[in-house]
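One chain comes next, on its own, written as structure tokens: the form predicted alone.
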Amino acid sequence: MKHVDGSMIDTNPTVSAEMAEELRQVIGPRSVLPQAALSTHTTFKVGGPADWLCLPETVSQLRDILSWINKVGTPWIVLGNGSNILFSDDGFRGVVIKIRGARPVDHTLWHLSHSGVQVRVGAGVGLARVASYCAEAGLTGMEWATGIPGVVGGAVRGNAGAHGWEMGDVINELEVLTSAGMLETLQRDSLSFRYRHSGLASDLLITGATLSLTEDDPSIIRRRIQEYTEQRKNTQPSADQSAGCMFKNPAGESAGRLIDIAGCKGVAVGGAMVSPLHGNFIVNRGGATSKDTLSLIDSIREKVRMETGVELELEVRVVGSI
């Protein structure tokens, strides 16, 4: 079994319909669909087929996947809601386990509830979902999350953070499932947060977490998420046409005042643009692919480079072979 990370990978297809059907047969026909389209499932609308895409919807599933991919020995990868990634236009050659619910249920990946200051939540909860809970509930620490289109899975992942805050100042507690199998509960003072970094290992699936939050007037919270809200309206393209921040800030520097500085906003490669609202996304304005998109990418780090000195990290990850 290979678990991609994140990295540029060219793997070859290991999996046959016949070696899937045994899948299928485990969690439901409905949860195992070959040849998805990836550009469906993420947000910059772009990737070619996943050989699999997996839709569990319970921990016991998920274990069921997990066992099936140790047997076939295919290469997976773990997908929310597709933000904050950029899969290759030849698609993935492997399984990719996609965590999403449109809505909290209990017992399932995307639970929600809470006791006291303390909130659990699956997986597949989408970030905005949990901001206004958290909001109706009177607690307060999410309200940066509104705007965010990722699941709480994925933010934890890469310590999602906006307006000052991040994942790891709420964590309490993550439930994991290793790739044995395993459920584990990790404490935060086992968690090694820091910038887009969680310090999990690579193979950990997150099912669940434990949000530490404080109590406060509802009225209040909601007044900052509308704040928050508006903010990122005016200052951001839409969470639909873009892979969210393209570049990693560099120590006391914003990325979008770099690009902006070397002259890239509105610069364009296909159907790939740097957005004219905000430097650090690069916006799908219409049959934009990863081919573009990476050209893209490299023009504005060498631009950046050349006007500043400073060498971008990618903080979207690219997946396949490009």
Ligand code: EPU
The other form holds:
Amino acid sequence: MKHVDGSMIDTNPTVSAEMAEELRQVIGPRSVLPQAALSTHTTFKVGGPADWLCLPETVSQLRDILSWINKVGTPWIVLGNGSNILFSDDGFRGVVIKIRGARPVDHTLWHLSHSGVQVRVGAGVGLARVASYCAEAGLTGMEWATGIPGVVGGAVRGNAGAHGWEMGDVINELEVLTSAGMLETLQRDSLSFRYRHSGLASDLLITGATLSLTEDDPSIIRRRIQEYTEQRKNTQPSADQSAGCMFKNPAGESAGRLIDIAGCKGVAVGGAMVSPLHGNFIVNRGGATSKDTLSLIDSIREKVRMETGVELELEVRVVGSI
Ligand code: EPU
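With the form predicted alone already on screen, would you show the form predicted in complex with this ligand?
Then the entire complex follows, led off by the chain already shown.
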């Protein structure tokens, strides 16, 4: 079996139940789950089982998980809300660490507070929640994030954006955990954000961020949120199961427009279909597999290449075997 990048996958179990028990003793049995269906942890609802799913609430638990991972030597991956990722039908041989939190708690990966125009937010907080919190606090700069189904950590990592804004525009500081378990603070001037790219080393784990916003009238901020929400509802299949925009926009172009011109809207392979509303979304119309989706991606790329000469680059991260 091969990874999507062509390298061979080791299909042996990476972590035994005994090894996992060690971690369960440290962070609690309900936070370490075997054979977790990734389809239930991604917005596209595709993906087989992860060997182990870890659900940390605090930075200290995250540190314990990393130190255990270093000891057992297993592949691992961090998941936010699973909104920009396509997992293989075969799942993930290793440990998936999901940091998305359901409830705000102080001093956890899910904290959210502000002092003046500075907002401190944990990596596992959902973007929509950050946007509404900032609106209530009379702080502008996060309205664009209202309809994005991701969390802060993922949005920072991929420099998510919409409506002319990007995450990098508002970041003042980042809190990260190194693979050696050290907590570090990165200042804005040491970061190099560009379109859908944060420049952060792949082994750094984002635990939180401080955002620098601007004061504004809460009712004006709320109106802007409503406008963006309306715009998104009219132009994107927000109610459908998808992984968001599938491809990055080529410089000065919209990938969705190119896919539209190439006649791909409504084209389907199995359960995966190009949204008839917006060409850059592949929606799961029921029972889509990663094979369906990858085959549809190939065919979209081919048609766009033939029609427009443009080579589309994936925005969504594809993980696992083919
Ligand atoms: N268009 C078409 N046909 C389509 C889709 C778009 O002709 O099927 C045209 C639109 O009519 C418009 C232009 O293309 O004239 C741009 O479309 P849109 O405003 O929808 O923006 P986009 O470039 O397709 C980007 C981001 C979205 C973000 C929107 C709104 C990327 C890849 N996409 O889309 O982000 O929500 O702007 O700001 O950068 C994402 O990153 O996951 C994402 C959805």
